[in-house]
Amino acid sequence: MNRVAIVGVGCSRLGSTSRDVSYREMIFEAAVKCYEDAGGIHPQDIDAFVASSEDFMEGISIADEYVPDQLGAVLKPVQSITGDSLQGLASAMMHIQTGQMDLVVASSFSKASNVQHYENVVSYACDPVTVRPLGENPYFIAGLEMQRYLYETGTSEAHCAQVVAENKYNALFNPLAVYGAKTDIEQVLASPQLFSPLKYQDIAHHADGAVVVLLASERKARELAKKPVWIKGIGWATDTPNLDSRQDGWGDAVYARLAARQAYKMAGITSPRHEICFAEIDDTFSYKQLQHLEALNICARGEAGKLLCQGEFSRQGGFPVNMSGGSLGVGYLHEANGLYKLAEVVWQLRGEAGRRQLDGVKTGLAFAWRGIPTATGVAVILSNLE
């Protein structure tokens, strides 16, 4: 099977608001950007693009019509995913697999500031039957998601408040990061109790911005990129949404687990705590970084809160996590959370991140799960090593 690479990674600014440019205008920056860094490529060289968005938060029906122009895609085949952009980034991936094409664009973008009430947007992905019409903020699954991990991992609130503190600290590194600040545990338990027992500061905060990635055939990659990072392995997958048919009940991530399985077999990983060296985890609510490490077999379950503790996923630890900050430092940036996850896992891996860079990193492993109410994630290891 063709090998892929990503040869070019554009990120725009961040903000938690956008007034002075609109999604085309971040789209645009984030596209230079990534042909830029391939080596000033031009997108008449590209044979095709995929673009991750969700017409509900857009407000436009099918809103990718509106992606080609500053892509530079026009008059190009131009594919949707209704999803996250890590599913995007698997459909590009499997374009260049055909043997058909070379070169390949994955893109994003989030402009959450132009929604005035993002639960109702949710609240419509819900069951219309036994969820909707009781009228609640769609957030209150997360709470009680959260309330059935705690109970059957032994996993306590404060737990979960220091990966708040943590990943809040760590985005004060990260200069694209909107939320980065110090804080402790206390006063994330002091924060106010919105969903029980999530807390306001355990929950990653919106943010606008774009994410354009440029993949590579094996070939084209070593004519276009110095430092290519290799696509190793990449696995997705999803759980019911309906809440009440759930496989494994309400405290494990099916999804996280069956993913990571795809993503380790096809990179022949059989240690991912020994042979991965970081990661880039969702972590869109607090528990969830947790949860996530452990359906991703990275610990045992109920071992993410106790190793958290010891330091085993800091910048000092055996196995760093989120060190851009994750979402809950640089924002929740909806369906390019994946691709800027990946985007992360690419700088380190070319030792281009800045004082948030780790040393000696040669396979890292981007997470990301779709959000509240989905059950849908997609796992990707990457890594500089032929």
The other form holds:
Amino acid sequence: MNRVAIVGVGCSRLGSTSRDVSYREMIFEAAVKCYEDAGGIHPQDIDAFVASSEDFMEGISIADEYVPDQLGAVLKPVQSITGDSLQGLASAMMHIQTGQMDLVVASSFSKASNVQHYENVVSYACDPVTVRPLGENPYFIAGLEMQRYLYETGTSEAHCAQVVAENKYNALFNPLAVYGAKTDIEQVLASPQLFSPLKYQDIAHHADGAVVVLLASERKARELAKKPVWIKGIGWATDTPNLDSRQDGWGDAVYARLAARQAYKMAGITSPRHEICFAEIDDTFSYKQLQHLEALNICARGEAGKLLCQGEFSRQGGFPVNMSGGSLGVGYLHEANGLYKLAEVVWQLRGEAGRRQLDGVKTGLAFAWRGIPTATGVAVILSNLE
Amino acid sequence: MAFLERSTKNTENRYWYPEENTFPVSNRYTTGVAGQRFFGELKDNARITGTRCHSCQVTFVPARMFCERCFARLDDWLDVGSEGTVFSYTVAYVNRDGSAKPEPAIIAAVRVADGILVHRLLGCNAGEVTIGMKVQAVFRPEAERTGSILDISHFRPV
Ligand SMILES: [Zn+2]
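Requested next: the structure of the form predicted in complex with the partner chain (the form predicted alone having been shown above).
Below: every chain and molecule of the assembly, starting with the one above.
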């Protein structure tokens, strides 16, 4: 199989709002950073571009047609993936693996602050005859999931609150993060109930920003990059969209289990907790980080909360998780969530993660979930080892 | 290769895509062969129906035309009754638009046969709900039923 490396990463400034630039100017900023990070690539030298976005979020439809100019992709092969940007990454990777292309871009963005009625966009994604007619805020689905997860695993609301406290604390050391804070379990537990047991602080708040990543064939990576980061494995899976037949998928993130299995197999990983050094894992809701850690086979079901509270997933722990601050600390970047997590893993593997740098890390995991009401996840294994 | 300009004053950022330029987008959604029959049964007979896949030993509720697991055609229609058990539940404190509800509402995932119906749970307070609790669908009067999931008014404890 043709090997593929990440040779450039660019992230725009992030913000809870971004009144100073349009979303296309924001992507342009990330693209310029990415191309300079790759040693000063001109977009003319890039073979193809993959953007990840969803209609309705941009205030326009057929968003794919708006992709080219801000990436330097006018009159080039361009493709859009309606999903998380790590699904876009998988597509960009496959472009290179055809052997026909050497340099391919994956890009994504969030301009969440422009979305006036996000709950309606999510409602529109819910089943139109069994769920939408209830007229409820679709985040109730997360409340149902969390309740079932806590029931099946014996995890507590305090364990979930500790996820929030740790991630927001980690975010204090990430200059890009929007929602860094020093908080504690009591404060999180005391935040307003929204869809109990889900509380206001259990939910990652939205942020604006763009991430652009440049992928290269092995030949091109050796030519360009001082520190290529290799994609060792990738996997993705989607559970049924029907809430009525999700079965095990309510309490367990089955999509994550399957995505990880595929990625681990490709990377030759049999004991993820020991063979992977650290991870950036979806924490759209606090309980999701714990549920995902278990589904990714980092620990057994019902263990994640306890291990978290013992410090296993902190900087000094055996398996650091979300040193970036995660979505709870950085901000929820919609389809760009996955690429941001990937960018964090790349910075760590290059030794460029500043004050959040982990010592001697060789292999990292990025995992993204597509959010309510979906059951889609993508796992990527990256390494700085040859 | 970068732009050198930025807005530096919020008061200067005037040119939004204006609210007045938005327009409603609406559409129809075809419930399909199985949906037509499922919602017809709700409306006409106050009956919840499922279809059984005999090779997977699963009864889908709401009824489907095909099994999502083994891809078989499903034509064994069953009346699955109006009772189920609470599979999960949540207490919603806010409406769709984020405004506070006057009274928190219990929303339950109710297991009926092998399917799950998500619906309101009335007739008990939040502290009384438990996973595994038996509940029953309460139908609207025939004259008010329209062929919608809301023909079930709510679930209540048995
Ligand atoms: Zn079947």
